[in-house]
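As C-alpha cells, one chain now follows by itself in the form predicted alone.
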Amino acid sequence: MAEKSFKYVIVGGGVAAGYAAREFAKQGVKPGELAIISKEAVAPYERPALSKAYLFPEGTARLPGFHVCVGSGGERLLPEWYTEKGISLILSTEIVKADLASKTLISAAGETFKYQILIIATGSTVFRLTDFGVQGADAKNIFYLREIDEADELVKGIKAKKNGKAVVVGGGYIGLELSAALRINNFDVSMVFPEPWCMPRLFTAGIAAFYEGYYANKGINIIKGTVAVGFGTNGNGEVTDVKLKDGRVLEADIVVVGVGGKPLTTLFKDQVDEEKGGIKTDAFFKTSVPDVYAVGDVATFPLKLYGETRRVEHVDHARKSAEQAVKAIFASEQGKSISEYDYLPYFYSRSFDLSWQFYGDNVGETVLFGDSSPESPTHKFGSYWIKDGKVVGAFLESGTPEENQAIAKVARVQPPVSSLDQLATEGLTFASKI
C-alpha cells in the first residue's frame, strides 16, 4: 500500500483530537498538513453526551448534534469542516504499531503513515469484566459505554427489553449517570458497587448520602459493599441474572458495567517516558521524544497549582490540553513562547434534575454546607475542602452559573479560613466574597 505523509498527525479521534483540530485551524495550518487517524467511524464528538442525553427516551441527542466543539459553546465541527480546512480525517483506521524513532505509524490494514510531528490523543479504554475472568461476563446484553457504537448497542438493548430489570455494576460517574438514564427509561434499576458509598474518589460520605438518598427516592436499589462474581444466561446466551459475592442473585434483562478505565499507551511502550500510568509530558505536553506530544487522558503533566504531576481523565482537560499542545507546536515553529499549562481540576455531572460541579483538590478536612437532605426541594448544597488552613477545593450541587464561577474562583485563589464552623454557616456566601 502507498505510504501517506503528513506534517502533523493526531492519533486518536476523540474529544482532544477535535479540539486540537480547531486550534490547528486557528493557528493557520495549511491544507494537506494535518491528519487525524481514528479507529471510530465518525468525526470527533463530545463523549459525555453518550451517558446522558443519548440514552433518554425522548429528545435524544444524536449526531451530528454533538460533534465537537459544541460541548464548550463553540462551533460544531461537522465532517465537512475538516474537508473545507484541508484536514485529512482518516476514520475506521486503527493504528497497531507506532515507531517513534522512524516517525512511522502502521494501521491494522497495513497502511503506513509518516509524520513530522505527532500528537498522541488515544484516550482511555474501559475495564471489562472478561479481563478479570468473571464467569458469564461475555453474555449478551452486558454493555459498556465508551464509544458511540457501544451507546447504539445499549440503546438497542433498552428498546428490546422495555420496562425490564437492569443492573448497573459500578458506583462512579458511569454508574450514577447510567442508573439515572435507565430509570428514566422506566427500568427497574439496581446499582452495585464494593465501596462504602458512591463516587468515593470525589464524594465525601456526606455528599454521597444525598445522592444515594435521592436515587433511592427515585426507585433505584443501591447495593453497597459487594461485587458481581458471575452472570446467569438463557438459551440465547442473554444475561438473566447477576450473582453477587455476598450470595445474593439479582434478576437482570440488561447489565451495564462502569468499573473504571485505563489510558491507551500500549502502542508507545518502552519508546517514551511514562509516569503514574500515563505518558510523561512537560507543561506544553511535549513528551521525552522530540516532536511527540501527548494530550488528554494519556498525559501525565505538571499540575502547576499543586506543584506535582498528575494524570486527569476528564473532558475539560482533554479539550484544554489539546489546545495547549497545538499552541506550543506553532509557538516553537515561530520561535515564540507561550505560558505554561496552569490547570484548575474540574469535574461535573448531570442526572435527573441534578447538576453538580467540583473545582480544585479534594484533600484535607471537609465542610458540608446548605440543605443536603435528599428530600430538599432545591437540592442546593455543597462542600469545601480545607488543607493547611486554606480552601483548596469546592463542590456545589444545583448552582447557578455565577455560583459555579464563585466556587471555581475559591479553588483557584485558595483563601485562608479561620473557622470551619463559620465556613459551614457562611456556605456559598464565603465563595461570593472572594
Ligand code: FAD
Second form
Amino acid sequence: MAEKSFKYVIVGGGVAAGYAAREFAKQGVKPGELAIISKEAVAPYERPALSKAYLFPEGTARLPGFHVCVGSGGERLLPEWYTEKGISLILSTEIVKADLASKTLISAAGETFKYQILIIATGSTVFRLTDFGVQGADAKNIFYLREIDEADELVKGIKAKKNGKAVVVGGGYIGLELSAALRINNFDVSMVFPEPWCMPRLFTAGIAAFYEGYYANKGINIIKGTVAVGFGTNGNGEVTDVKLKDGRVLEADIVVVGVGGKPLTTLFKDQVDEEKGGIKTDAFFKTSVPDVYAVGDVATFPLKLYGETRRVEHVDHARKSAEQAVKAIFASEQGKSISEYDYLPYFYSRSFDLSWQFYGDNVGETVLFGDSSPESPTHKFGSYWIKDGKVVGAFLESGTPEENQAIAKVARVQPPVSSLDQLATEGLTFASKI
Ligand code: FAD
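Structure of the form predicted together with the named molecule (previous: the form predicted alone):
Complete assembly follows, chain above in first position.
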C-alpha cells in the first residue's frame, strides 16, 4: 500500500487535535504539511457536548454545531476549514502500530504514514464492565459514552425505550450528567455507585449533599455504597435488570455505564517514558523521544503551580496543552523559546439548570459557603480548599462569569486566610476582594 508522508502528524482527532490544528494555522502551517489521523469518522468536536445537549429531547446539539473551537468561544472548524488550509483530515483510520524510531505509523487497513514531528493526542478510553467479567455485561442496551458513535447508539436506545427505566452505573460527573439527561428524556432513573457520595474525587460531602438532594427532588433514585454485579437479559439478549452486590435488583430497559477510563498510551509502550499512567512530557509537551509531543488526556506534564507532575483529563487542558505544543514546535523551528506551561486546573460540569466550575487543587481543609440547600431558589453556593493557611482551590455553583473569574483568581493567587469561620461567612465576597 502507498506510503503517505507529512511534516507534522497528529494521531487522534479529538479536542486536542482540533485546537492544535487551529494553532498550526495561526502559526502559518503550509498546505500539505499537516495531517490529523483519527479513528472517528468526523472532524474534531467538543467532546463534552456528548453527555449534555447531544442527549436532550429539545435544543439537541448535533454536528456540525459543536465542532471545535466553538466550546471556548472561538469559530467552528468545519470539515471545509481543514480543506481550505490544506490540512489532511484522515478519518475512520485507526493507527494500530507506531514505531517512533523509524517515525512510522501503520493503520488497521495497512496504510503507512511517515512524519517528521508527531503529536500524540489519542485521549482516553472508558473502562467496560465486560473487562471486569461482570456477568451479563455484554447484553444489548448497556451503553458507554466516549465517542460520537457511542452517543448515537445511546440516542437510539433512548428513543427505542421511551419513558422506560434507566440505571446509570457510576457516580462521577459523567454519571451525574447522564442521569440528568435521561431524566429530561422522561426515564425513571436510578444511579448506582459504591462511594459514600457522588463525585468523590472532587466533591466534599457538603457539596455532594446539594446535588444528591437536588437530583432526588427531580425524581432520581440514588443508590450508594454498592455496585452492579450482574445483568439479567430477555430472549432478545436485551438487558432487563441490574443485580446489585447488596442483593437488590433494579429493573432496567437501558443501562449507561460511566465508571472511569484510562489514557490510550499502549501504542507507544516501551518507546517513550511514562509517568503516573500517562506519557511523560516537559512544560512544552515534548516527550522523552525527539520530535514526539503528547497533549491532552495522555500527557503527564509539570504542573508548575504545584511543583509536581500531573495528568489532567479535562477539556480546558486538552485545548491549552495542544496550543502550547504547537507554539513550542514553531518556536523551536525558529530558534526561539516560549514560556513554560503554567496551568491552573479548571473543570466544569452542567446538568439540569445547574452549572459549576472548579479551579485549583482540592486538597486540605474545606469550608462550604452560601446556600447549599437543595431547595435553595438561587443554588448559589461554593467551597474553598485551604492548605498551609492559603486558599488553593475554589468551587462555585451557579456563578456569574465575573464570580467564576473571581474564584479562578483566588485559586491562582492563593491568598492567606486566618480564620476558616470568617472565610465561610464571607463566602464569595472573599474572592471578589482578591
Ligand atoms: P479526545 O478528545 O478523547 O480525542 C482522542 C481522539 O483520538 C479520538 O478522536 C479517538 O478516536 C482518537 N484515537 C484514539 N486512539 C487512536 C488511534 N489508535 N488511531 C487513531 N485515532 C485514535 N471535560 C471537562 O472539563 N468538562 C466536561 O464537562 C467534560 N465532559 C465530558 C463528557 C464526555 C462524554 C466525555 C467522554 C469527556 C468529557 N470531558 C469533559 C473530558 C474531555 O472531553 C477530555 O478531557 C478531552 O476530550 C481530552 O481531549 P483529547 O484530545 O486528549 O482526547
